[in-house]
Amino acid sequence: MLFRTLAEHYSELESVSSRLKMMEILSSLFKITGKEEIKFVIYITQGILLPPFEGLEFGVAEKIMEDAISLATGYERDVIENSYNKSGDLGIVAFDFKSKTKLKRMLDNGYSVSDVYNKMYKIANTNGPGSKDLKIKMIAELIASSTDLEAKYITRYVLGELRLGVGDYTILEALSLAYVGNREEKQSLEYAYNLCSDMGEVGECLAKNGIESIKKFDVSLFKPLRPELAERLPTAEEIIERMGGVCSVEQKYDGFRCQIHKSNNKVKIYSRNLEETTNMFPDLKEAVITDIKSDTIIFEGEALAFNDVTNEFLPFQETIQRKRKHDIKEKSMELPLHLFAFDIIYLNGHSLINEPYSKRRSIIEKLLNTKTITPTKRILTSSPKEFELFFDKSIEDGLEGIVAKDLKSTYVAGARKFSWIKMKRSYKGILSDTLDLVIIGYFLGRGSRAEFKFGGLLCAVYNKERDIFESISKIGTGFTEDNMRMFSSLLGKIKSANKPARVDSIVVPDFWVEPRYVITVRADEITKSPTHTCGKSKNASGLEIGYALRFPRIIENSNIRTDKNAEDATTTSEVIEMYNNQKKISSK
């Protein structure tokens, strides 16, 4: 497929606003890609090269992409930037000065998707001595032989900044109806998905192999699974009751949520958004290579700082300096790891994620349990007040909390489901809680607030359901001066005049800016709203009411939430449960 029609194909999704209407033109797209292209359509429209955990980027800066433009085009590299400060967007700024390029048209070379997605993998593999001058050379090669359509997506490509509002759910139902002819598939497509981490393998396996393929999906190494996750309930009793009257209660750690996978002498950790770790940890890889006996495993855990003398967790804001890419190895000597293993998923050549909790617990008892990797500490109950004290003793320990399991449950990858139910110190109150928000939009500053030209945020919480971001609440207050540069730089290079595809929001922003980045709020309480979207829903006035947050602020010193990627943040239904939980809270 020539990559023009990929590029005509994002032109018409960005002109739309209706998720139905995106998803549909999805599907058009891949019913005339072909099956051994699929897989790249699929990345490029994620804008990306390969799925997180194999860790390759562009590595190509604006500066770089503006003398590109400049190379391609025959105008000045100063009149690019001019251009690019106006617009805030260089794909159309590459689209503008490839319409009216100085130079003489090179032969239009009728570039495949291909021959697009073949240069800019070697493009992110150029490094060393010269290597900036040579990426500038074959991006400006590649813009000047495209049109001006397809000259503005391969800039925004490069720069990770396609705008298209497209998100994984809705490739996931566009999938389902080009090759099974309906949207009903896209639950197994998303068991696939949550299995390997990688949309265009499900892609290219569903075009090639039909859904029945798609169904035989498992776990496999050095593929990382998409996490399970915890909902939330506030007291024991609920929590008990829910888990059929007997559960695991196992404390919560405030560390880094490592999946290791191992091979022989191979080892790979992931984050908690799946990218590759093994490099900032020496020291947990070698435990993993000489304390655990077995072949093959994938397993879990919670690294923290742990002073083994004092017996005592060291805080997150110590463990944090753990995650670097310099002096690595001076910081691991001074702040040494300890991992605490919470759940396995895969032994010699097995996969466990079908087993119950309880199985799963009992071969993490006998194999995870050496000087450096441990079990979480926990205990089985069926009583409140047992629960409760564990709780308490938990927080005394300077824990976050407690998560207990239901000890019948499979593992459900990729997934917040109540076979795992967290309680929070923070649900000892009516809602000292944080909340985890995708920024969706920015206010000027005004008043003393002017010069930094950063005022304030519109933030939004996910809607799985609908694969849309709903908002929830403006933030004012919480910012040093240094946030609001940050914010102010940060959110300036993706700001936009018109409201993303997959945002619902009834306020409006200075700037609308596309859901990308996570932060950390807290709020006095959660409330009914007819300003925000967030599960908003018809009263018995028929008035559409939504919720929101009461006196939220940003968490003092709070940075970007890099470890969240947008669909990650908050969902609609949990607030709502939050909502309900904070009711019976405040009755007693």
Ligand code: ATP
The other form holds:
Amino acid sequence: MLFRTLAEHYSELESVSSRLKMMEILSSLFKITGKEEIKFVIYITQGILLPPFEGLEFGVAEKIMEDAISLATGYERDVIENSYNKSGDLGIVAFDFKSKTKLKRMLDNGYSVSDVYNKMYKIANTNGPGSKDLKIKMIAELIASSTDLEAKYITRYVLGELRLGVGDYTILEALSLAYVGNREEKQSLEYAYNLCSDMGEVGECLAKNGIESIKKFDVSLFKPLRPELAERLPTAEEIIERMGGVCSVEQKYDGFRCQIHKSNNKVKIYSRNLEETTNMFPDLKEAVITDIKSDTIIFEGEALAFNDVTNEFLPFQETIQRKRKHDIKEKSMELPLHLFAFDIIYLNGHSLINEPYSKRRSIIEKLLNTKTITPTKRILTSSPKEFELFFDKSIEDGLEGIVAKDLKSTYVAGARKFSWIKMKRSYKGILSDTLDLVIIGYFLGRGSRAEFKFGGLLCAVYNKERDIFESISKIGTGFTEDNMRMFSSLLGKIKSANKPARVDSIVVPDFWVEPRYVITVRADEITKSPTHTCGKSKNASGLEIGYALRFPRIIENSNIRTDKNAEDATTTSEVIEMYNNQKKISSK
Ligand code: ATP
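With the form predicted alone in hand, show me what the form predicted in complex with the named molecule looks like.
Let us now look at the entire complex, which starts with that chain.
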């Protein structure tokens, strides 16, 4: 397929705002895509070269892109930069300057999707001395020999910001419509996607082998699964009742979730949002190679930095400091890690995903019990009293709470179901759980905050059914001066001239931003509100009412949650559930 055809579809996608319409446009695009190119079309639509766990990025900053557009069109770098400062979108800049190029128009090369993808792949793999200039030259050549519209999307693709407003679930639905003829197989496709986290692979398998092979999809090594997540319930009685009697009540550690894949001496460690983070954990990698006696294995656990002098576990923020790559060695000496294993998914060539939790746990106890790696502490109980005692003891030990597990349940990849239920410490009058919110805009500072050019955030939750971000709160409290500087600089780079396509908000911030960054927020209460669009529905008098946060503040020392993508934020249905749980507690 010509890349031009792809660009035309993208342009059409940008002109509509209804999700259904977007899905139909995508579906008609997939219908005319050949089996050999479907993978590329999906990756490009997602704005990636390969799934994030492969760790391949373009490595092209805006400045490089400005140089490339200048070289491809004959305009000075300053002129390009000024235009970018005005529009905030280098894709539009590339389009405009291409259409009035000062250089002789090159013959249109009629690039195919594969041509463009392969060139991009080469650009991303260009490293080492002199690579910056080489990248500028390669991108400039590509832009110079493309149409104006192609140049727009090539530019945005290289910068990882296609701005199409299409989320993963819309792509899955469009695949179902294109290849099965209806949207009903979206769930089977989602299941396969949850097992391999590679939408390109799912699309290619569907196009080449049909829906029946999608239904037979299984786990494979070095393809991280999308993680199982926990539901919430407010009391021990409700959790035990929901689990149908005896359940496993495990301590909930506030560390760094690790999904570990091992095949003989090859080990890879993936984060909660499925990026490869093996380099952050050299000591853990070593322990897996030397201590775990199995040829192949996939298992999960929570890694925590451990202070062996005070016998204290250090929380998430301190564990994550290891991300600073340069001093990882020193950090691992200073703060040895301990991994609490809580699930096993694959062992010696066999998937365990459909085995009941009780069986998976007994394997964990036998196999994952070493100096560095131990099973999570837990009790088996059907007594609310015993449950609460264990919960209180965990809080006393400085932990977050507990996660109860249904002994009969399979591993449910990528889903928040009642087979895992969490209960966290509650503060008087304060919501027991924090929320992870996506930043969709920000406000300029006034008064003493004017110097930071930052006064607060507009935040949203993720509505999975609508595949969009719904506003829930403005946040103006809890920021340190460093926080404000960091937000102002980070968000300034992803400003959007208009409300981004996947954002639903009545509140208008000073600046919109692409929904990308997640922060953790504490609030006193969830309230009903006409101001925010989260979970909005018409009330008895026909007024649209959504949900909002009372006294929201960013949690102390909080930073961007680099382990979460925008779609990993708290969802609309979780907010509604938290609201209902809160009502139950206050009526007790
Ligand atoms: P949170 O911010 O509460 O950790 P989350 O959205 O990351 O929320 P949840 O589904 O709410 O995830 O809770 C499960 C998380 O708790 C897991 O992702 C894991 O990192 C952590 N965890 C700690 N101890 C356990 C345990 N014993 N079993 C399962 N998960 C655990």
